[in-house]
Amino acid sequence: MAIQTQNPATGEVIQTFKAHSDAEIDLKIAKSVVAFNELRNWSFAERAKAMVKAADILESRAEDYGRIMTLEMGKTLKSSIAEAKKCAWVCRYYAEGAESHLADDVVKTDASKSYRKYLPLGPILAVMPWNYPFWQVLRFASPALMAGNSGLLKHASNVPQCALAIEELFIEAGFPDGAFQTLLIGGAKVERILRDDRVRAATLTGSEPAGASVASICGEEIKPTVLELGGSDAFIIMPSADLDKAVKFGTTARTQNNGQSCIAAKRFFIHEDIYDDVKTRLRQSFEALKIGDPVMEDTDIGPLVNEDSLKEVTEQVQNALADGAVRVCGAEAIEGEGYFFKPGILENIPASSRAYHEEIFAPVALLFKIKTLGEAIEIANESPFGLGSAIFTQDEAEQEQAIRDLEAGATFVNSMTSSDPRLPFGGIKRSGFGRELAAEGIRAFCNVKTVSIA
């Protein structure tokens, strides 16, 4: 894939970038090692000063960064600006909390003193996706740099301007030269970098095949990895739920980021007693969404990222309909300029269809009528994915059952799944392994060294 900026709203190629050569890659890895050896000796106060400066820059330039995101991947400008501000939040969180998260953890043993000590590993390769082009990177970079590691970013090839802007952000913030660098490369170069002895670990957010490839290579090289992959999140609505709230959150959870979110609510399990009512409300809510130019303030849904994504979701919907699913509303491509797709709802999805088993990375909600919470959980857990989940109910026993039995990295009760710097984030099964954010996120790429003093 060419490394280029292509406006999804028009299909126009704005700018093409030259990929880095092998020699340039080697130089950047070497710089990353030098930067690591400097940064690891900085005090937490010194790292925090630079990280707070990064947060200040993100906030002051939120609209500028937002316009780059919207241009390259099509999300609404208002959501892009919010993403930049959320990145400032994660920077401030780790600037303030890194020292306590990585403080020596004293353990009483027969030794005179023994403790866990958290030490950085070195240069880490981050392979990141286009759908949250700043947030996905910053939620890795902030803890990694605050721990004393250096970062190498292989971003998605369709968001090069975002990738370069993030590199400049950390330079301007005052981190050592080479502490965080962007590699303008295609996917074929990733294996060579992973097998370089100077690169100590890797993290990937993206597709299941890409994650499997990185994990396989790192397994051979005995290098730690964190993977955040796809999701097909369950969104359960029970009779005791606040239906206005459930429909409002459900609409947002399925259509945010133009429907291109791993933690989007994708499969709606609705109790039979309220099914028809909820279906009607959801249809009305989906049909009220305004589709159009993502730069406009009143736009709710912008284009999908590219032509391939538009074709993929169209094929998934057509396959489901051919197998017997019913279209409640929308769920179809919009003819004309750009890669626009009308948000929609399908019901009666047969188990034989692709949509039943695959992740749909577009604003399409799948409705399932269920008789009991146990039935909803059973069907939800049939998915190979296990990222997020949500349940709307006022019944505490149902809440506890969902928390205990849903196979997912997170369960949100009476709210939509989201990421928060204060809470660990990640999945199980084919949604990946390891955790980002919170204490777990900063410790993920540390040597947890046992120290025992006789």
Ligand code: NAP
Contents of the next structure:
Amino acid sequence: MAIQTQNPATGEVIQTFKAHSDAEIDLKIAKSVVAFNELRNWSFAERAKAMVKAADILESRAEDYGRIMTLEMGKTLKSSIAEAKKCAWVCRYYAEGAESHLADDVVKTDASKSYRKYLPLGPILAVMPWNYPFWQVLRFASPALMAGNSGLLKHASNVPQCALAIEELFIEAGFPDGAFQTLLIGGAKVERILRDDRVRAATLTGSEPAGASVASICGEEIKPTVLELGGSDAFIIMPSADLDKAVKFGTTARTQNNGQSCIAAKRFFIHEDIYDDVKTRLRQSFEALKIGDPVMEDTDIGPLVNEDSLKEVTEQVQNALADGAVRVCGAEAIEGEGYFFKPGILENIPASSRAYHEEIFAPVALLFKIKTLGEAIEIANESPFGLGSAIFTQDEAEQEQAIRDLEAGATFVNSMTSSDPRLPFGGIKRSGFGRELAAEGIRAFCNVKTVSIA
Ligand code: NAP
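Please could you give me the other form, the form predicted in complex with this ligand, since above is the form predicted on its own?
Let's see the whole complex now, leading with the same chain.
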């Protein structure tokens, strides 16, 4: 895949980048080792000073960064600006909290003193996707650097300007030269880096095939990995729910980021008593969304990321309809310039269709009419994925049942799944393993050293 900036709103290729050569990659890895040896000896206060500076820069340049994100992957400018500001939040969270998350943890034993000590591992490779081009990277980079590791970023090939801007950000914030570097490379070069002894661990956020490839290479190399992969999250609405709230959150949860979010609500399980009412309200809510130029303030939905993505979702919808699904509204490509797709809703999704089992990475909601919560959970758990989930109900027993039985890395009650630096984030089943954010996120790339002093 070419490393280039192509505006999804117009299809125009704006700039093409030359990939780094093997020699350049080797130099960058060498630099990463040197930077690690410096950063690991910095105090938490020194690391925090640079991380707070990074947060300040993210906030003061949120609009500039936002324009790059919108240009390269098509999300609305207002959501891009919000993304840059959220990145500042995660930087501040770890600047303040890293020291306590990684404090020596004393355990009483027969020794005179024994404790857990959290030590950094070294250079870590992060393979990242384009859909939240700043947030995905910053939620890895801020804990990794605060722990004393160095980072090497292989970003998606369609967001090179974002990748370079993030590298600049950490240089300007005052981290050691080489502490966080961008590698302009395609996916095919990842194996070589993973097999390099100097690179100690890897994290990948992206699709299943990419995750499986990285995990299997790291398995052979005995290197720790964190995988954040796809999802097909359930969004359950029961009769006692506040329906206005459920429809409002449901619409946002399915269509935010132009429908390209791993934790989007993709399958809606609606109790039969309220099904028709909720369906009508959801349709009205989807039809009210304004599709258009992502830079405009009043636009809700920009283009999909590229032509392949538009083709893929169109095929998934056609396959479902051919198998017997019914179109409630939208769910079709929009003729003309750019990769625009009308948000839509399908119902009566047959189990034979691709949409029933696959992730739909575009704004298409699948509706399922269910008789009981147990039935909703059973169908929800048929998915190979297990990332997020949500339930809208006032009934505490139903809330408990969903929390206990939904196979997912998160269950949000009366709210939509979202990421928050203070809470761990990640999935189970084919959505991946390991956790980002919170204490788990910063400990993921640490050597939990056992210390025992007789
Ligand atoms: P993708 O095609 O897997 O790309 C993700 C990254 O992996 C890119 O940098 C890509 O590089 C690289 N890559 C692709 N194939 C590779 C391989 N065989 N070996 C090594 N690297 C490889 O995924 P995407 O289409 O960009 O992202 C969408 C997917 O990410 C969805 O499934 C979504 O649900 C998931 N996602 C998950 C989370 C989460 O936290 N769980 C968050 C966001 C997105 P190139 O661009 O050069 O191909």
